[in-house]
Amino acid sequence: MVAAATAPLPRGATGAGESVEIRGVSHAFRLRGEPLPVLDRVDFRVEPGELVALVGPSGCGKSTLLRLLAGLDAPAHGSVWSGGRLVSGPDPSRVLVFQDPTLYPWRTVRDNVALGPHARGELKGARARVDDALRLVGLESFSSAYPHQLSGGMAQRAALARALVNDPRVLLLDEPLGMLDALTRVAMQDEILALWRRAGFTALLVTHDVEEALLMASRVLVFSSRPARVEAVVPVELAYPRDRADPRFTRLRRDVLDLCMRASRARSPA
C-alpha cells in the first residue's frame, strides 16, 4: 500500500498542469537568533495534472513547503522546480490559496477576483477571464457584493476564483477549507475536485483532515514531525467520486492515520 513511486492515477482533464519537483530541500527559520530547522532533505515529484495531499503534524513545515513552491521564500538548501524550471520567485502560473480568503474588504467580489490582472496591468484584456472564473465558482450573481456580504464558503469561492483567473498551472492549497463548517466543507471539496478535473492544473493540498486528503488526492504524502521528511507515500487508487463508506476507503483512512501517528513519533521537534 505504501510506495515511493508514482503510479498511473487520475489526473485533470486537459493536462494543463506542470510537474513539480522538490530536490533535497532543507529549510530553517531564525528564532531568537538561533536556527529552527523546519524541513530536512525533502524529496518528491508531482506529475503534471496530479492532485497530491500533504498531511502530518501541525507545524512540521507543510505550509513552508508551499511558500517555497510559490516562490515567496527560497530554500536554505536544495532546489524547487516547476515545469522543469527552477523556482526563483513568484509567478502567476503558481498560485497559493490560504486558509483565510484574505479578500480586500473595500473591493467588490469582481474587483477582488481581478486583483492579479489589475496588478499586472492586464485588466482590460482579462475581463472575460474574470467572468469565466466567477461563473466557474458560482459567484456571477454576487460579483458586485462586498466580502462582508458573503458567507464563509462564498468568500473561499471568491479566493479560488482569484487564483483561477491567472489560469494557474500549479494550484497550492494551504488548508483552504479548515475554517468552514462541515457541510460547506464537503461541498467545497466537491467543487475544488470539479474545477481540478475540468481545468487540469497540478494541485498540492495541505490538510490536517486525513479523510479530506483521501477523498481528493491521487497520492497522500505523510510528513514526520519537525524537521519534516516524507515518511510515506500512499497511492489512493479509488475512482472519483469516492465513497466514505467504501471498505477500501475505510482501510486506507485507518492505515494513513496509523502512518501519521508513527510519523509524528519518528522525529523529535527541534
Contents of the next structure:
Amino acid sequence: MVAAATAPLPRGATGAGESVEIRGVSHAFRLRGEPLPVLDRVDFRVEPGELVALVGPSGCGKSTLLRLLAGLDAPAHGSVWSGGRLVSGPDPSRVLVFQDPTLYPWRTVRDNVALGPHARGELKGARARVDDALRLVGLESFSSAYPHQLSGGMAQRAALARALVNDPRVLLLDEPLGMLDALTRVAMQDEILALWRRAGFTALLVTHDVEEALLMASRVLVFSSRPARVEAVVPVELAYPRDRADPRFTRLRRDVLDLCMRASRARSPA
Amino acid sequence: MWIEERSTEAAAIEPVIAADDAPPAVRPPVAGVVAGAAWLAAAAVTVKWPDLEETPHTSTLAALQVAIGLTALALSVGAPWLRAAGRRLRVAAPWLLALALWVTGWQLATAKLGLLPRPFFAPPQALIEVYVEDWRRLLECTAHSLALLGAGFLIGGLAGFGAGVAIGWSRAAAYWGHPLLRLVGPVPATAWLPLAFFVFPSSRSASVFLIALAAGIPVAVLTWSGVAGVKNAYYDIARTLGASPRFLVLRVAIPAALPHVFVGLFMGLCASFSVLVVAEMLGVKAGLGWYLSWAQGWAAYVNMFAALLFMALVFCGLIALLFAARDRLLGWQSGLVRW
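Any chance you could show the form predicted together with the partner chain after that form predicted alone?
Everything in the complex follows now, all chains and molecules, and the chain you saw is the first one.
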C-alpha cells in the first residue's frame, strides 16, 4: 500500500524512544456522584523503543491509561514517568492517535498534518518535515483534500502523519485501526510496524484484537476488567515479519485469548 | 460509519468538468422558447386590451415585457453557444413562464377587468410609475436603512460573537453571562423600543442599539452552542501537540463553531430586518420602513406595494451576500444549504 519501509523519515527524526513507567497508578471517575474505579494499582515499565500491546475487555480502562500517559489527565494515585521524568501535562514528545482520526474538517490534509508545528509556532521551519510525513504515509497527492473527501484508511494515515511529524519519542495508539475494514487494517498494521522499526520510538498499542497485538508487539499486557490491573505479561519472542500460520503464533494466540477470558471473568460483577 | 461512504477516493476529488466540455446539446431549449413567447403574448395583452382607466405607463410595461420575451428567445436560440447563460436560462424557464402568467393575471384582475378594489390593489404599470417618478426617494430611503442596519448589525454581530465565544469557552463568563442571556434573550428587541427612544439621545442611536440587540442575541446563543459543542477530542489532539489556550480558542474552537455562527448571523440578520422596519415606522424619520408608513398615511397604496417589493429584493440580496461570505469561509463543509 505504502512504501513506508523505504520512504525517508521526517527530517530531524532522532529515532530515540523513551522509557515509559507506570508506578502504582489507581484512578477513578465520578459517575453521578459515585466514584467509579477504573485503574487498580497498575505497575509496568516499557523499555525505550519497545512496542507493547495492551489488551483487555472493552471499557476496562486502557484508554484512560493512555490519557494519563499523554498527560491529558492526572492519576488519582501513583505516578506516570516518561524518559525518567514525571509526566505533569501534555507534551509533543508523547503523541496520542485515537480510534477516530479526529482530523479537523476545516483544515486540508496538509494543514491537519502541520497541526503540531502550527500549534507550537514552528510552522515556517516545518514545511519539509510536513512534506516528508505526508510522503511517509502515502498522502502527498491528497495534501490539499479536505477530510470529508478521504476514506477511513486515508484519514487514519493522515492522523498518523500528524503524530509522526512531531518526531515523538512515545507514540500512544488507542485502537488506531479499530474502525477500518479488514484489508486496510492488515495493510496499516504492516505500515505502523515498518514505521516503528525504522523510527525507533516507543509505542503503546491499545487494541482488543489479540492477533493484532501478537503481530506487532514485543510484549502483550493483559488487563482485567474494570477496575483494570495487569493480569499477565506475555513476551512475544518471534521475529518480524510474523507469520499468522506459525504454530508458535497460533499457540500464543490461544494462550492470550485464554488469559483474556480469565481476566474478564476475574472481576465480573456477578 | 460516515468515512466509509467516501472510499471512492478519486471520484470524490475529481471536479465535475464533463458538462462544460461536452459538445453543445442538439435538443432545442423548448422551455426557454415557450417562456419567451409567453412574455411576448403578455405584452400583446397589455397593449391590445384597453385599460379601464387611462394609466400612463402601460406602454412602458409592454416594452419591458417585450424586452424580457426577446431576451429569453435570444438566449434559448443561442443556448448552445452561451454555455453558462444558456444553462441558467433552462433552469429559470419554468419560473419565467409562471411570472409571465402571473403578471398577465394581475393585470387582468386590476387594470383590465377591475376585479380587485381599486385604490388598494394597483396594476403592475402603476408600480412602474412609482419607480419612475419616485426612484430618488426610494434610493435615499434604502441608503438610510442600509446605513442604520449596517451599524446595528455590525455592532450586534461582533458583540454577540465575542459574548458567545466567551460564554462557550470560559467558566466565569458562562457563570455571569448565561443567566443574563437567558433573561434578556427571549424578550423581543421591539419590546425595548419605548425605553430605548427614551434613554438614548437620538432616535438613530436608539435604533442602532435595538438592531444590535436583535442581531446580537441569536449570534451569541449560536456561537456559544457552537463553541460548547466542539468535540473534546479536538482539544485533546491540539493539547498533546503543544497548543496554547490562545491557539485552542482561535484555531480550534472558533473554526469548529463557525457553521453555528453563520446560522446565528442569518437569524440575527432576519431579526434585525424586523426591528429596523419597526424602528423606522415609529421613530426614525427616514428609511424604507418610514416610506411604508408614510405611503400608508397618504393612502398611496401603490407606493406601499412598490416599496414592499423593493424591500424584499434588498433584504434578499443582503442574505445572499451573507451566504456568499459563508460559502467562501466554509467551503470545507459538505452539504451546505444554498440560498
